[in-house]
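Take a look at this one chain, the form predicted alone, written out in structure tokens.
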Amino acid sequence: METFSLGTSALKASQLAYGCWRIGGPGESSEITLEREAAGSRASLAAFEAGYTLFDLADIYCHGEAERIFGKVLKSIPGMRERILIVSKCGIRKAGDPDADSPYRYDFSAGHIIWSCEQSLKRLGLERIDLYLLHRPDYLCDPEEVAQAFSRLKQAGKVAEFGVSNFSPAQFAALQKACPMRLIANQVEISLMKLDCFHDGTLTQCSTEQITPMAWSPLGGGRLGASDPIDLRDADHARRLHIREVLDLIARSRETSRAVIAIAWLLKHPVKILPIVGSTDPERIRELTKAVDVHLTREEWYRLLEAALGHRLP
């Protein structure tokens, strides 16, 4: 895979990123068995060997276990750390933290940001995170307080660059105004199943401000590549069927899979969307790298957009 710069920074990443959400097990599981850990290690290694150079983590993934597992992978592969970029996120606090009656919430207080970063570094066994993101917008966010926390982490050498996740353009702009450093990424949900960023100004802001949009769930939670029947009781079933039909048509003409075409659709956009692949199947991880060599025509791209919208363009 080719590499490109993240935002305005000197960091260079592969065209696809590997998402480590499930390397400790499915969903938010905190029960880590030896089998699950071994499978997560194999998936991470498969991504590294396939050319993925950006690995995306978060403090809440498997209650911190994903970071710990990935840290063990780093230690086991000589030279791996020097060849990759590590992303982690903070700001989501689950129910029961720290007290039994504490609600699920978001926390961008300076103390929590700094503490969370330090805990992630310990689990990863590292001295520095390459890109640190705020996970979901905190309703009580004080941009000046966040800026102070970021500055302290950067000055201490614990973080190289900063960004956000799931921020609207207005939220991004407000935080950027307070921060002395450039925010280089916004990680948002983008796929043929989720088109919000094409309409809400997110991609326009990324283009004009040289921000890298990182696409989580680029296969719509796996639905775009799945072969199981679509539930006809689903209110959205007709649109989903049409998307699948058009993906199949293009995939057959190019002798590849539906999932590869869905990723290639994101890569076609000139803003340089960075899809985050989340599969733990080594074969699928390797297969999706084929997307970087698929260059869809404008006609194919718009045919898929029309299917995703569920109607023709005005």
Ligand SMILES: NC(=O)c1ccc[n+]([C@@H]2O[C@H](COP(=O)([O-])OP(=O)(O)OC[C@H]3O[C@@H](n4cnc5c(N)ncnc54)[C@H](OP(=O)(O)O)[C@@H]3O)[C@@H](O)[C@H]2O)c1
Given for the second form:
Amino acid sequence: METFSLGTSALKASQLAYGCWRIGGPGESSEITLEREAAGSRASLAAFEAGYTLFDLADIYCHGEAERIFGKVLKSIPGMRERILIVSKCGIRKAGDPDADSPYRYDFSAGHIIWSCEQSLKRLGLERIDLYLLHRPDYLCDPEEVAQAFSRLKQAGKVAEFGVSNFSPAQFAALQKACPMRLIANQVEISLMKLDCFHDGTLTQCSTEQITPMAWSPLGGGRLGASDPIDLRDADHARRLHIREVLDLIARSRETSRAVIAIAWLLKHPVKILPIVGSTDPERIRELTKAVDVHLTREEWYRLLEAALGHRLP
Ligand SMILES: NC(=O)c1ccc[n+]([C@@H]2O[C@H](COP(=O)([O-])OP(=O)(O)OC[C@H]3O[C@@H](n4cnc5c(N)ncnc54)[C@H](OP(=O)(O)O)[C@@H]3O)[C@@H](O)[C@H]2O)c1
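Form predicted alone done, so how does the form predicted in complex with this ligand look?
Once more the chain from above appears, this time first in line as the rest of the complex follows.
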């Protein structure tokens, strides 16, 4: 895969990133078994061997287990660390942490950001995270306090670059104003199932400010790739059926799979969307890299957009 610069930074990533959310098993509260850990390691390794050079993690993925599993993979493969970029996130705190009655909440206090980053480094067995993101906007966010935490992490050499996730353009701009360093990425949900960032100014801001949009759940959490029957009681079923139909049509003409076309649709955008592939199946992880060689025509792209919108363009 070719590489490109993340935002205005010197970091270079492959055109597809690999997401480690599911490497500890399905669901946030999955119990980690040796079998699951082995499958997660195999998936991470398959991504590395297939040419993915950016790996996306978070402190909360499987309660820190995803970082621990990935850290073990890094340790077992000489030279892997030097060839990849590691992204992690903080800011979401689960119910029951640290006390049994603690509620689910967001926390951008300087103390929590710094503590969480240090815990992630320990689990990963690393000295530095390449890109550190705030996971979801904290309702009580104080941009000046976040800027101080970021500065301390940067000065200590614990983080190279910073960004955010699930931020609106206004939230991004407010935090950027307080930060002495450039924020280089906004990780948001983008797929044919989720078009918000095309309309809410997110991609426009990414383009004008040179911010890399990282697309989470690029296959709608699997809904765009899977072939299971669509529940006709689902309010959205007609739109989903139509998206699948158009994907299948294009996939057949290009002798590839529906999932590859769904990823190629994201890659076509000139802002350079970075899709984060989330499959844990080594075969699928390899197969999806074919998307970088599929260059959809404007007509194919718009046919899919209309299907995804569920109505004709004006
Ligand atoms: N910042 C945030 O708030 C946020 C939120 C969610 C996710 N993320 C990041 O985004 C990454 C990707 O999210 P995601 O896992 O939801 O992405 P996704 O690629 O949309 O979905 C992956 C899921 O789809 C399933 N799937 C079904 N058919 C498939 C096919 N034909 N090809 C590929 N996958 C298929 C996979 O199952 P198999 O494993 O069996 O292939 C897997 O469970 C995460 O790992 C995480 O790093 C970030």
